[in-house]
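Only one chain comes next, encoded as structure tokens, the form predicted on its own.
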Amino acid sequence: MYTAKPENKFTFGLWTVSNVGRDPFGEPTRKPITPVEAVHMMAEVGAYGVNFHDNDLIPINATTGERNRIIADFKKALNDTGLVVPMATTNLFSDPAFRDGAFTSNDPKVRAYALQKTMNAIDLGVELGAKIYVFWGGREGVETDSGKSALSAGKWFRDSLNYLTEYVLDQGYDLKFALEPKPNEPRGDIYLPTVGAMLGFIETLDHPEMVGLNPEVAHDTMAGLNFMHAVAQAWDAGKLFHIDLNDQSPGRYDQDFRFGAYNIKNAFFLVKLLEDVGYDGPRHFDAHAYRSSNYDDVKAFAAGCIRTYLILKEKAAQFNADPEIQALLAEITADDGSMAPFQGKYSPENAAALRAVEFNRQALGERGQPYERLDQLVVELLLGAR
């Protein structure tokens, strides 16, 4: 009942279901497998695309040689299998160049390195068919303040992403470009760190009807924050460009758990939120499963994932059609249409006469709503129950 289909869109990052297993305190549990394996592995649980950073792919020391032959094999594991790349990035976090830093880094020629690194993997990306190029600053950030200028900073990263969506231009690719933020770790704070901070930035820059946002659950849910209100004020922005799905226990480490493996409720109300604005963008697992894992239950892992998403869309469907449920949203959101004159616009006349108005400060203060009763029946209708 729950079988992925090429309208769904999900897909999955290299670097998710290769995961090897290392965390800071400990070493391998698996041993690598190849992009080509991965790819199949993925088309095995139903994926529509497989998602990259330009070293999932191609190892930074790689020749010409070795790297025209990975992308060749590559091309051919798409074409067997029928997978495409929705979406790709620049590893900017790993390698040592970056420890202070990509676009942000204190150093000139850090950050000229990172733009040739991220031109070279955008040419890459759309080579292969990407659309969406996503920006995760995973360091561009600091752990004390005195070492670097946020004003800097924050001036370096938007002339980085000015020449980059130039680039995109003069090259004429249909390509745009979508930024994830994070609030910290790997860096103590990462600038841009929400949402909200990053729409702001957006309007900043020089082309920025090509940029928007590629949030991630985990990364709003290890702050403490409602992630749905995030992606609904992304969606209301018209800047939800790609989304990451996984799951988070509040204030702890970034742990990318299984989608909807450890809140469902949440995982819930993002589903229907997506489902009911009619979202048509690549729903991309950005999770990892468990470092006791071996390959057979990482596909398990990865299976899991998709089945969470239909059944909780299925619930979303249940939601929307429960007449009981209907009916506690209508009383909630009854409305008589005395207001209806004060809405809209500001008018000097509409002010005027909303002034003039009497309302019963008490009355107002009395009514309760039902949110008790409602919230019982979304947990019975994850349950099972209804």
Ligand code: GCO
The other form holds:
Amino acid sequence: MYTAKPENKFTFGLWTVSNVGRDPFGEPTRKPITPVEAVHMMAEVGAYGVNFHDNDLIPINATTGERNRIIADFKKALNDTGLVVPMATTNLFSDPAFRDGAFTSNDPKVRAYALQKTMNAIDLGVELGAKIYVFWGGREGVETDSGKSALSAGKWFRDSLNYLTEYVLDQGYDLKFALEPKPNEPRGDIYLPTVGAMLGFIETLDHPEMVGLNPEVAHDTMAGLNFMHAVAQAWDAGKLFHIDLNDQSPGRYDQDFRFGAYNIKNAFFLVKLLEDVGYDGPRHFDAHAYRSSNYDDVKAFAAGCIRTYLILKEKAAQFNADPEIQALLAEITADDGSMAPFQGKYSPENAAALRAVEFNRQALGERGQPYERLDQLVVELLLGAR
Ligand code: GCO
Ligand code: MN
Ligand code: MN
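Having seen the form predicted on its own, the form predicted in complex with the ligand:
Now the complete complex, all chains and molecules, led by this one.
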């Protein structure tokens, strides 16, 4: 009943189901699997596509021969399973060269290397079919502001994106960029930490039309923000190019839990927004299984991400069709039309008319707003009691 369809565009990163369970305190708990094995696991749970960082697929030290063999095997796995590659990205954070950032490193050689590595990774992504290219500023930040200028860092980041959009245009690639904000981890403070910060920054670029957002549940939640509100803002700006779905408890370490594992209500309102507006980009699960899982359980984790999304999608449809819920919403948003003359554009005439209206402030403060009743209905809907 909750089976993924291609139009759901459920995707996983190679790095998600292949996560070996390493953390800052412990060694891997799972043996590595190959990209081909990961693709097959994704296909078994009904995924539509697979995304990757350059080095998830091709180790940073691979020879040309190894590279060609890996790409051929990967293409065969895509062919055998029907999975596509909607998105690709660059690993600009694992290698020690990037310990102080990539595009915002204080070292001009590191900044240039980051550009070179990204051009190569863009070529690889496009070769495999990617139409979206994600920029997550993994280490684009600081632990101390004593050694790096936030203004220079912003300028370097802008220069790099301008360079790379020109590269894409010059190659004639059909590729959009999606910037992924994160407030902290692995750096103490990462630049451009929120969706709003990225939206403002995009407008300063040479080709803002090519650049949008890849917001992630865990990232805004880590900062104690309402993720659904951020997604709504990105959507409203026409910038929701991609989305990273997972879950996170606020105030904890970067958890990347299975979608809906922590806060079902927030996940519900997010799914409802995406489905109500008709978002048709990839629904990418950027999550990983608990460190205690073996690969059978990793598969259950991946299937769970998809299943929870589809269950919440059904719940959103139920919300929209529920007469009692809709009656309460109609009551809360009721409009007798008398204010219509003041709701449009400003004019001196309607401003004068608005000044002349006598408002009954006491009545305004007493109008019923049954949010408690409505919210309890939502809770009962989510708990399966409706
Ligand atoms: C994180 C990020 C990454 C990025 C990935 C794609 O917190 O580590 O979410 O998983 O999404 O690097 O750019
Ligand atoms: Mn993340
Ligand atoms: Mn992410």
